[in-house]
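A single chain comes next, written as structure tokens; it is the form predicted alone.
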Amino acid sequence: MKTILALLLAICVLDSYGKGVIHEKEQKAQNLSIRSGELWLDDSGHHINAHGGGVMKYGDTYYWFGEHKSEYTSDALVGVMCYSSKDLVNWHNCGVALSVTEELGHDIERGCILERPKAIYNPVTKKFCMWFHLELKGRGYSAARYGVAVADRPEGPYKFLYSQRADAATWPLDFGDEERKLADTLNTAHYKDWSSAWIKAVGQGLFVKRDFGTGQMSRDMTLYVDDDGHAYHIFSSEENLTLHIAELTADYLHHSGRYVRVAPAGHNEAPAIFKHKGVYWMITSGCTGWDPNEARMFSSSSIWGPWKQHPNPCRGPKAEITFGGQSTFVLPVGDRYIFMADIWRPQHPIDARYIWLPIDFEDGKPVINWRDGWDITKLR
């Protein structure tokens, strides 16, 4: 009898151990999965607070930079957050990478609007360079500037350098003498907004001419470093009507003065760019405030264009509204890519959620298929 009881106890113990091992394996597998739209917790158990962000890889570590959102406002009360990870799923909170300041009248005074921060590494200067969209405190979205900061370490702290509008007193590369003469004759007072004549004039440089002296507007943005080491600032300009692609100087801290316009009067924002087999692809959003809309996609064989528009790359539930989100970045991982987007919650900004989905290709074109969950290890 004792032998039988001992045998049963041993079986129970083995069974419990087996279940424990299975549970541990399941837990580990779960920890390597991406589930878009759910709460994403860092290693301290808090929802990751890095919205409108981008990811930089340095060494074997990924650094995720994003806007710190508060409970009831999207104004910058803290600054830019940084999280680090080895596997893109389990994230450590590195703290505030760029802090706003209490100094009155400062460009990044607490309460300003600081959006879509991106960071890149310059191997020549050995500095980490951060760019972001900046609106001065109390001025709504009228300033339309970009801001630049620099650090000695990937996680920071980043030192704010300056903010300004883009490419003052500089014509785009695709404006020759004839285009410049025509743009010089344009005046916003002569057109009714959204009339066919107004749209045509926007394409001809109506707002480029208006802002020529003060600098071009710079709002939703991203950074891109090409294979040859040249870096570019891609941003929504001209009252969010036209995208600009501006080359950076060798130190990645200023514009070089070379820029082009993409999809004039197309009303695009939230650019996210990547390169696949020699072709540049850019996913953007329409301009509908905090509400989601249908993603757009463009391609070009040259960063300078011309750029061709393609249909919405999203597939699956809510594809017509980008799964309820808005593009922010495309992250290369080996020879694959992850589409990153934000599900904005303007009534409770801190609870905004994240969408990360692999980019597939059909007939040579990017396609983003919705997945309730997917294993990050299958991407590589």
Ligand code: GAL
Second form
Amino acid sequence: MKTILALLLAICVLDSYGKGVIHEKEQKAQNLSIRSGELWLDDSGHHINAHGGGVMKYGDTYYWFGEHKSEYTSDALVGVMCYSSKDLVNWHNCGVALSVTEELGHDIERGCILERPKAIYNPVTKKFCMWFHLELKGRGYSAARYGVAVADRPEGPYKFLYSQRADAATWPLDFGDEERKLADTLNTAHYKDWSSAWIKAVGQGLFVKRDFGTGQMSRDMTLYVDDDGHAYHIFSSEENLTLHIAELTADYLHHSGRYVRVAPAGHNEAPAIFKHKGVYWMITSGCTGWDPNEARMFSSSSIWGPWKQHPNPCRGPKAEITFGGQSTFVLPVGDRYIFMADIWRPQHPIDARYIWLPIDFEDGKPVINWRDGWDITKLR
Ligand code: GAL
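I have the form predicted alone already, so could you send the form predicted together with the named molecule?
So here's everything in the complex, that chain up top.
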């Protein structure tokens, strides 16, 4: 009997470990502090499955939305997950906030690529609005669309509305008559990729012109709601070479048509933005797929720019590769900010880990110091 019980226990332990459940000692450590890179358990004892995500605060509750990742593929087999917490340490699994569908040919058909979801609350319509990067099933990363979904409750269920490319037939705000005329003459066939003439032409709007009719590419993204209630969609466009900041309509469900370009030909992905003492700060990564690279940082006194580049804000071990992660969001908590990043595990996507670190300031500039563990309650 004893042997059978021991055997059963061993099977249970092995089985639960396989599903991402960690042992007691690790769980205790997690309850005391935020330990980047370790397994983070939800209230059911499973590693939180919300990658490339962001956090929305509504009332006294934080809602963490992110990509559900499976064991062996990064394709979306489930959709967007939502977790809720009042203290940012203990997370309740609210389930699937936006589900992929079985319908063949649907924009969010199971097996599409659905990345970097972010949700914001619209106080006018009283709806929760979710935007994400969408790639149509079976087409790699060529669709380069954003998707929009809406819900009546913070945790969902979110109803898919539409997906498309950005700002078709619209020039950026920072293009006057001269710039538009010049961009209109540009043709990708005339340039060799990465030649100095090509880089110059990218800056002048080579890809804005190429995609003018069909709409601008829209990949890695975040959302930002400013103090005045205006919201913005910030995304990698133009073959991931140039970031776009596009204003949303008052209902947060469409682009208003006003947008600017940031760091043309700078190759930035994974934008995360916050505002501190009237200055907008944006942290991004370079473009090396799932592999980590050195974080970049920009600032501007207006959301519309001009944006100025600063050195890498990370300090400590592996600071030159963002501690092994890639930025996804900056969460304001009181008068502090938490930098959120993902440590991807492309061979075993469900096992990807999270980096959360407080942002310090040195000489008025954000600095992200590595900490093995830190107490989030001391932030406030
Ligand atoms: C990264 C991007 C991720 C994902 C990945 C795919 O650069 O930030 O969200 O798209 O590439 O390789």
